[in-house]
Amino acid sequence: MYIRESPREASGCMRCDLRLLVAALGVVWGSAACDAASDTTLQCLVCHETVTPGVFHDWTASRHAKRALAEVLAEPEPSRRFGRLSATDVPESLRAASVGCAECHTLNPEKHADTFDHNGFKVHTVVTPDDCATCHPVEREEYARNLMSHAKTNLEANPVYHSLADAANGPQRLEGGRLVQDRPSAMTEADSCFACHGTTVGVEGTRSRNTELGEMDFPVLTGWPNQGVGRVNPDGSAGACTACHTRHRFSMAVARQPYTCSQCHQGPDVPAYKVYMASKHGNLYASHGNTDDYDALPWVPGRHISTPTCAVCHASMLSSPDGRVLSERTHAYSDRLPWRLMGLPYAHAHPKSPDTTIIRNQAGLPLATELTGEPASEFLIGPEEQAVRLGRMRQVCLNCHAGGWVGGHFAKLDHAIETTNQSTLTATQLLLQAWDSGLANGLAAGASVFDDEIERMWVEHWLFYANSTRLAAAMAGADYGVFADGRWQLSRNIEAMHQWVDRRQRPTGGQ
């Protein structure tokens, strides 16, 4: 619930006064937003229309602004199901108005470490998934089952992957003729890997700032700004709905288009967007995606959209022309994914838990496979669950393609998984040979496994080239699976690694 500490009461006269003031300040309202907004939100807008006009106009164009929650709740269940209000009930104090500034930024103030006094209200800066769950509990629960919601912790608390991030981000310097790599600063981490994975947003007191409306106190936030998918928020929740549903319009059309996903999936380690744009689907999207309807509810393939986007395949509810649900909407994106394809040495069955920090292979490493590829099956979904998830994805494909086409497509993906895993095994065997021969410092020496030249070659092998090849097969973007960071690079890298080891093992002097 939001807390109002202002002595001003919400009366009819006050409401009229507010509207007169809004008009006097030159605010241009859409009638729906004007009629539906709460008195508390109107008080926010009187100032923020001029202080943050971009926020103001985005909000007035949003679905949130146009209808009172009571009106939406009164709709029959199928209509709400096709829409986005998954709650069957909301607090009485929120029902009479639309969702505005106050309804989000003064919600649950007692749970937020970033709550502060602002013009007579208890306001917090960071709106979190737990706040959004007031109206969207199903989506919030699904997202919590998603790898993305744990992306920050899964990277930070996994010493192998955090060591890889350090090797990428740490500044290097010469010391006594040798290279020394320092740990990256928190600012560097927040501006690189954790920009997408998410930071921890903390509060370090308050600071007074001069504003257009005079001097005001604001909380000092650390790890901010950030909209990473696994962000740890000041109320303890994990995730950021705004990573996809961009503030303050929260447009479905934005979330449904591939540009949104490209923020974090552009490569070369996760080149999904580049692969998509090189595919036939990407060709069609670039050719006539601007004529498709990305805001329609329900969403009917062929009628509203002529080609799939990321959302079509991985998240969205799809319907038949007569209103039957063909694919259920999900915010747990692994619901349609039998395989985990990218960001790891070997493709493997999807983890059972989105918290991958609990995974240990037989060697005790926090990896879902051994270094030689055998899966840590205890932590991964089994063949039956893989078949269920594959069936959901196949159903999406069958909305536009015949069964033979779909079967052939996934057969190629299975083959790409098999061949790229085999290639990674060969690269790993060469790395292990270098470690065993003392040519590089490996796990046994307690050293970083990402700082020697051959170790970096090994990382590029699976992180760039194997990932790219698998994604090209999964998304029908063949070019990326051959010469654009694909099979050519895999074979070239194997040869380079072999030569690296061979040259250093060869005896010197006259041979």
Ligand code: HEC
The other form holds:
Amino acid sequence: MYIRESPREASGCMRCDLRLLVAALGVVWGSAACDAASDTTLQCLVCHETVTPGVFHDWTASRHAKRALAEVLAEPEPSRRFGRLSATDVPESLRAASVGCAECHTLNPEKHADTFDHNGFKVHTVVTPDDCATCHPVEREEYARNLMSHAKTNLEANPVYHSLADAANGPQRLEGGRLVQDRPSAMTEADSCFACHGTTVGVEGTRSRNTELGEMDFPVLTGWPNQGVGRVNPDGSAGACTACHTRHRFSMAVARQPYTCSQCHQGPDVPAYKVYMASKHGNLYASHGNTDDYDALPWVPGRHISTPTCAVCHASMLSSPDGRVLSERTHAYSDRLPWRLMGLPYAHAHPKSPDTTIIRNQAGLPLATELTGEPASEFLIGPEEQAVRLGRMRQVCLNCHAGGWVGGHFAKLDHAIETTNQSTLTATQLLLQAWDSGLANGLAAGASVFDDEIERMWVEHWLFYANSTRLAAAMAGADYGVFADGRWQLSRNIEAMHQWVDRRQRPTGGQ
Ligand code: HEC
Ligand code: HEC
Ligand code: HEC
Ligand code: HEC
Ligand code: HEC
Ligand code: HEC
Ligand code: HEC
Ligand code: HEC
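Form predicted in complex with ligand HEC, following the form predicted alone:
So here's everything in the complex, that chain up top.
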């Protein structure tokens, strides 16, 4: 570590030297943020104010730059907790100064495969959840329980999901009139699925680069750049806090806005954002979002915000006007989720562990239900835990609605889960017919279950239409439950799948 052990006062001379040096270089030293910075960070700033002005100014505008850690730590509970710092014990060496370049980029150097010698400092580029945990241990621990922090491995280490990725991404070519699909390249995977799910960031040696201050050595990072939610980092940790807390402002207000989530929750398979924007809540957000207060702590529904955003329902700490905490903040979104609505292929009770690779159904497949819908119950939460989680979600609604409104809403959601699962079962029965009669190569043939035409129709059934219908019911955006990837498409697709199988099975039929 290069953070000085000595208190700030004792190093006054060095700060003067730096200021002089800066003056000599003709750089304008215009920020109060520099007053709270450590000596080491000042040395980073000497170069980085001009080398990366975007980074510098973003950081000076952040809360991290504003005041010394000791000052924040001195605040009494609960205002310190409201005041954004969950650590009660931070290393002595970090307390005297604010959170600057060095405080983040030189933490835990021995754990980082991406640590490199940089102008006399041991710096790493990829600041990880484990680094943030020096000061935000509660958020890191909760986030580790969030499905999102496992998004990379959940996809990569599940052979069924991975063959879905291959069917989506693999380049196709004709071989003697036959269509052949190859495996996608690592670059394609990083540019598609892993853009959101996260890559593995590795280090492949060092390379010298010509910078505006001359030649310098930097590590060559693979799987970079990436800010996927389940990114596997060079210190072995999982996740990217930057998926929602963009560097270098690390603003909570940004994370509370729906745009932050829209980046990944928008496609036909995962249309939460589109559903939200089509809902009354999204309508009110579009009308009042620019005047509501997204920086307030404690956050009081009604006083600071007129409508819930994604964060309000899934994550935020909400308080009563007299300061009582009504909903605890969580970075483990499953705390408020009784169901796993994203059905692969059926919706089911939420999994017990965020690591979904451990799940096996009766058929031995790494899926949370059988192909015919029965849940792999030993891996899923039971009705009691579901009730606790629903209770937490309902508590959010009750800030603005009465019990009858909320009860009626969730009854409709339960019904949508039931009817969409039923529709997926019908589609699956048609697929099983196609496999049994040799019209498509399925499980028994050891082939991909996602690449034949009928299989792709089946995938769209649950991945697009059933998911969309359930999300529309969960978040009150009815449009996405009917003609926009909703119930109409479900019924039309059953019709089309039935036709597909029927025509080929009839001896006189076929094309
Ligand atoms: C002598 C000037 C100088 C000092 C001092 C300095 N840097 Fe840099 N730094 C640079 C230059 C130049 C680059 C290259 C920017 C580019 O890629 O064009 C760089 C790049 C970086 C990068 C990106 C590395 C990558 O993977 O590409 C990080 C992170 C970084 N510096 C952090 C720091 C931190 C933290 C400190 C203080 C502990 C610091 N720097 C001190 C000049 C400096
Ligand atoms: C999926 C988006 C998302 C990710 C990823 C995420 N956060 Fe947050 N974070 C939020 C939201 C939303 C809030 C606002 C919560 C509220 O309103 O109470 C927040 C608030 C915070 C706060 C301020 C309040 C507090 O808890 O003291 C800190 C600090 C924080 N996050 C740290 C982290 C760290 C560290 C990580 C990585 C381990 C992380 N976050 C990952 C969405 C995210
Ligand atoms: C609160 C911790 C934190 C502080 C303070 C911080 N950084 Fe960073 N920095 C990060 C994170 C996190 C990333 C990106 C990692 C990721 O994408 O998940 C990053 C990335 C960078 C990069 C690479 C950006 C790119 O797009 O290639 C540079 C350069 C950098 N930081 C320099 C600095 C400098 C200079 C300062 C001080 C002005 C600073 N950082 C302060 C956490 C921090
Ligand atoms: C050395 C300690 C330290 C480290 C390391 C650190 N933070 Fe912070 N962070 C703080 C403190 C202190 C505050 C609160 C400042 C205040 O309230 O004045 C804060 C505030 C925040 C906030 C709330 C900002 C807002 O707008 O309300 C977020 C989000 C956050 N940090 C995210 C991160 C992330 C992500 C990382 C890692 C990339 C990180 N922090 C690393 C000390 C740290
Ligand atoms: C960088 C992409 C990305 C961003 C940004 C993002 N998410 Fe996600 N989210 C994902 C991925 C990928 C998953 C699926 C993880 C898995 O199933 O393994 C997911 C899963 C979820 C889940 C389901 C969790 C569960 O346990 O069932 C919720 C809820 C969620 N995200 C809400 C949000 C909210 C709210 C925000 C914004 C504050 C947000 N996400 C921002 C990519 C993202
Ligand atoms: C634009 C961002 C994004 C991209 C690109 C993306 N996903 Fe996802 N993925 C998500 C989100 C968001 C979720 C969670 C949605 C929810 O919970 O409703 C998710 C969840 C999943 C899940 C559920 C995992 C589990 O264990 O719960 C699988 C499987 C999956 N995606 C496969 C893929 C495949 C395969 C690709 C590439 C062909 C891909 N995804 C590309 C955002 C993305
Ligand atoms: C009014 C509250 C509310 C708002 C606002 C809201 N959600 Fe939801 N969300 C819910 C409820 C309720 C569920 C269903 C929970 C369950 O039954 O498990 C849900 C489910 C989800 C799921 C599916 C989780 C799973 O396990 O399959 C995702 C992903 C999600 N929301 C993301 C978002 C995003 C992104 C936004 C903002 C664009 C958002 N939500 C806005 C209440 C809300
Ligand atoms: C911050 C306050 C707030 C929270 C929290 C909140 N809502 Fe709302 N909701 C509203 C307002 C305001 C309206 C619009 C009422 C109107 O149109 O008169 C609304 C509208 C709705 C509607 C729209 C009905 C329609 O026909 O368009 C439904 C359904 C709904 N909310 C359900 C929920 C559920 C379920 C939750 C919790 C998961 C929730 N709300 C959380 C404020 C909130």
